[in-house]
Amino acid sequence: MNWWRAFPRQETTNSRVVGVAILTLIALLVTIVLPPVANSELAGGAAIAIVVLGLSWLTGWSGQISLGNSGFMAVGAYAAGIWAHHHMTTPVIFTLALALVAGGLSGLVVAIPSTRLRGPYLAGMTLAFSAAVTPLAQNFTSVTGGEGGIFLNALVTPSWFAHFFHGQNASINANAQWTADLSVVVAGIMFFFMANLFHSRTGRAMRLVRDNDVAAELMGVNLSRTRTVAFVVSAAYAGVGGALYSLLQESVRPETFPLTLSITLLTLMVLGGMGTLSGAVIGGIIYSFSANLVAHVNSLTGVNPTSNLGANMQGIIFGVLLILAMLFASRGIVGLVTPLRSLWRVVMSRRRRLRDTLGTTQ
């Protein structure tokens, strides 16, 4: 039995549209009650969720392992940052569209020579690409700003949106909620297109290539083209997520996209659930509040946050969570839904039988 079949299947055609719309609406409503700091964390999590979704498409649906998504994020971030730095009045949607194109083109450059590579060889090549992006950004100082990076203007909150806020911290609350709402809407759009892509003819070809590339080729599927499309789409999503993340941080710097970020993205995908929409959402939520979790663990253990151990605490926690997931939830958090649902049905069935038995004896 192919191990990829162990992962849960996606939603049906009707439920995927409704599910994405409802989840986006719920997230927008949640931003109303969240404090500014939590809204900022939610915005960053939405950007990371877009990247995790693209990686889930590449790995979970086409069976290709990539460790270069931090590099694709950097390409999208620098493309958006360079453009926004020189064209401050450009709408955000256009800037993100530019990042999508830049990320997709970088994915095409990597995909063309790597379509025949599989397993660790493919992972090694994507890792090399990710490792090369940072030195390039540091050396082309006239374009990328070198070590200092590029500083961007904050996302401007529309005046009509700011009118809804009053009080002493009205400006802070308005700006935080606007960036969170904008990130959630962008993520919702990206999730909607990916949900349709999952169930399209291309998505079915991806699954066939993933499960049995020989059978796929016999059925007329072009393996090279299918794998190239997977890389391009994944890199485009990483470009959008990286650009959005940089706009939220108001800067683009080489140290924002280290090699460890690619490992973190892969970990978030596995923890949430590989090859699922909801798994990417869970991965984004985990990343959103990971800083609070790290601070809490440092406080409980008495570790100095500025020490070497404290600085690497996030990687340690993610590593422990990944080990636990592999031992007890190999399909990720999403995979726990099915056994929990079965357990709930068993409990409710026993309660009904017990109630019927008591009613009969009386």
The other form holds:
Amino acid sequence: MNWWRAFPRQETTNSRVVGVAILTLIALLVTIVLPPVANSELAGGAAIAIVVLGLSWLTGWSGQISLGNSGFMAVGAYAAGIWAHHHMTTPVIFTLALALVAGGLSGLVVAIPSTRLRGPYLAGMTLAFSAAVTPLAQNFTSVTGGEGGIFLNALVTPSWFAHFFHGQNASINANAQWTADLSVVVAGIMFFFMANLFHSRTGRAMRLVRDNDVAAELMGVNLSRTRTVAFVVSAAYAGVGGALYSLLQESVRPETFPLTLSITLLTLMVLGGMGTLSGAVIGGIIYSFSANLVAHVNSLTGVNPTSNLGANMQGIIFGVLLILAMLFASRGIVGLVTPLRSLWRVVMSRRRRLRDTLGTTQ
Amino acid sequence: MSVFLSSSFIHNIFGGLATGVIYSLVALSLVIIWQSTHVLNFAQGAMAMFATYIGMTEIDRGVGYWWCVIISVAVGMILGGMTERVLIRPLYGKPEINPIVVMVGFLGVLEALASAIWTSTTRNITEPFSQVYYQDHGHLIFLSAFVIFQMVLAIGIMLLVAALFRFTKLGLQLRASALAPEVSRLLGIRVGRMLTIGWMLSAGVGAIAAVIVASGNFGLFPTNMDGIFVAGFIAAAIGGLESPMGAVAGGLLIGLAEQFILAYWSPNVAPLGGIIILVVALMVRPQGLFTKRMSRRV
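What does the same protein look like in the form predicted in complex with the partner chain, given that the last one was the form predicted on its own?
Zooming out: every chain and molecule, the one shown earlier first.
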């Protein structure tokens, strides 16, 4: 009876290119009108969106949970930071590529013992990994700068870009917009690759492994290799996102990657919608608004933002949102939109059918 | 004998076992929950921390130490039971990721709330026993009254839990509803109530671990159970999450490993000891060192 299945939504590589490109262009246009503060928040959101996308791929598409992506972020950030500290003039794209490779390798190291594990074992194993990264960074002080970390100044605004800006605070405006544009473009590239990866052979195999691993094995899918690939890709995304985040922050420090960051990432992924590109975009947007959101809640409830409660409001809000989303809307904001979209599609195809019928009878 | 007792090797053994019993307690509490509801409670450490804060801040009002311990454990048990009822019960039958995510969220809420209410500065609780090492003819013996108290309390709790599960009617009901919930329900056991009791027991054991941690050198602060939870989880995982004995043994093993890394390498990398053991154990026996069941549920 599912007659509307006769009209599948065509999703090809071309439509994915167009979709990601349009979104990137819109974001670039938005950066022109935004004030510098909002631009730097947008840049941070784009970096976090990349990490959330990697986590979303791992949890939503391959069904493996990870509390270690803040650890992978730290690995990418330190790889990029240590390189950029010694080689100031390296193009940023190269530094980020280095972070991609470093993140991917750390993912491989964690994946080899972990891919035989499921659910809670895996979550605990990755948690142990992310708990180990900070002490390691604090221990090898000569390389990582220990507690103080490494200071970076790698995102220099090119002179051709700065020429567009005049008047007061020209350099600040130029710098904020340049970093935002750069982050948006990097995020666009990463999203484009992930869009294709979702629909690749590996991506489809991964969904089968998630839904029914026995069937997947019978179909000839190599379970542990597929799960390892999922981990490596997710860690590589976390590496790039973490490196970009640190370049924006202009420092790499152990305290940037606490356990609570993994909780934030999970919250953003679940709120947006697991295993979807748009979910990761929404997660990134929520992250860029989170400081404003927390300030808003503080002013609504009359809490002094500098008090203890005000300072911890973000942790409380994110944790409560994560619990509520998981209990009542486990498919996130995207999950709330999807029924509307399919309803719209049903209505449209019914109208088209009606028109076709009328057309033939007249 | 006294020279032997004061060697640094023996010091490390005692130190490792003292830390290890705490890990064993946390691991045991995780195993109790895992056995009854097949949920790995990522908020176990945070729940215990929160209960300890509520109990131990009563000291400021002049309540005696032991009353505070009892309050902490009682609050922990209530918190555990309520968590099962409110947060976990709606999720039975859902994908196994869901309860993990919910408990991770709960962990975040509890830690943020604790630092909002009691600030994140470390609070030192006057320990009930001296931490000063005993001496024998001028040689230090690396045992203090506090270390003995810590070990005796932890081992006593473990024996109590073992006795409860083995010799009481409640223990039999708990084991039955964990093993075969459908059959137990037919036989008249109130399985839902048993799950809540399992969570309460587990949270109580966790609260005792947190009380010991808070009374020692480590002190009480909102994230003080994070590392201990990770070590406890690793201990439980080494044992296969199903075996209480395995969890206890795993905890002691990790305590010893961390102590020796701390003594002979660097205090910063001590948390790595547990991870190395976990990786090796998982490579050798992915189902856990102490489990009998060889196949997994599909």
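Note that the rigid core is defined as the largest set of C-alphas that superpose within 1.5 Å between two forms. Keep in mind the model is a prediction, meaning the values are calculated, not measured. Positions refer to the first chain, counted from 1.
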After superposing on the core, C-alpha shift for Thr301 between the two forms in angstrom: 2.5
